[in-house]
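Coming up is one lone chain in structure tokens, specifically the form predicted alone.
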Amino acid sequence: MRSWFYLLAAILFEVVGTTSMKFAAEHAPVLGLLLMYSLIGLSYYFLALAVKRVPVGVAYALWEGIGIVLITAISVTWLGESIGLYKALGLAVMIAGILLIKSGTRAAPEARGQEVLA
């Protein structure tokens, strides 16, 4: 369970770090870039902690997928960027993929147990 919290922390640091790129570019380049690299570094640190228990493919897919969805939501709501039909459809497909990947992690222990018995 702790690994999932590490993954959540990795996602949140990625979202804040990536979002801070916009502010770094416009307001405080040096300080902003230091903040951005620190947050993205923390994101990778927590992702590394998460993959100790969560399969790497699942952790990376959730980290990237949820990160992209959240960053897009922030860019639309706070940064005034537009979202078109295709972009919205792409995000919907991505959310469906995230749900499928997450549901696939529940089925994995049963499948492993059957392999051991066979």
Contents of the next structure:
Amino acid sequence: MRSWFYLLAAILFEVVGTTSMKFAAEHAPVLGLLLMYSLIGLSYYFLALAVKRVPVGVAYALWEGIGIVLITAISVTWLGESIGLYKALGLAVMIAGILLIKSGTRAAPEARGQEVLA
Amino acid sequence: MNGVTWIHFAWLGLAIVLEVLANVLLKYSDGFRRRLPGVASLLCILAAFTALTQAVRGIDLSLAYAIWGGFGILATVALGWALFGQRLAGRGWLGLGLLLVGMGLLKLA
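In place of the form predicted alone, the structure of the form predicted together with the partner chain is requested.
Up next: the whole complex, starting with the chain shown before.
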């Protein structure tokens, strides 16, 4: 279970880091880049902890997929990005895919025992 | 989308190669217990984002990010299978397909 929380932490750092990327490119190259590097570094540290038990392809698909869903939600909610039929449909299909991937995956069983001991 | 040249897509291609390399090294780092692959993985992903930053100077961010993510996911799943024997369950493949279709739909909007 803890592996999934590591993955969630990795995703949250990624979302903030990616959102800062466009800002980095346009407004404050040096400070923006440093901020982005720190956040992505933190994100990958937590991803490293997650992929000890979660298959690496699954962890990355969820990291990327949930990241895009959250970034789009942020853009629509706060940055005034418009949402049309295709975009809403795309988000719904992505969320369905994410739930299927998650429900079809178990963390490595031998690691479960370690989690109890740890 | 003015001023898009092949060089922006070259940066995007480089970003994809670097992210996949970072993911493989991440698995080898064993949760950062092995420092060398762990640090190498961090350097690769930071380099990947640097390349991506160059790509979005010419390519729209959401489009570049979707291409980067889509190819990165497919390559990472393939390498996880080939190198670590991590096969997806049937439901996982279906979910992966839906995820990629959804990412494509998001770009049509």
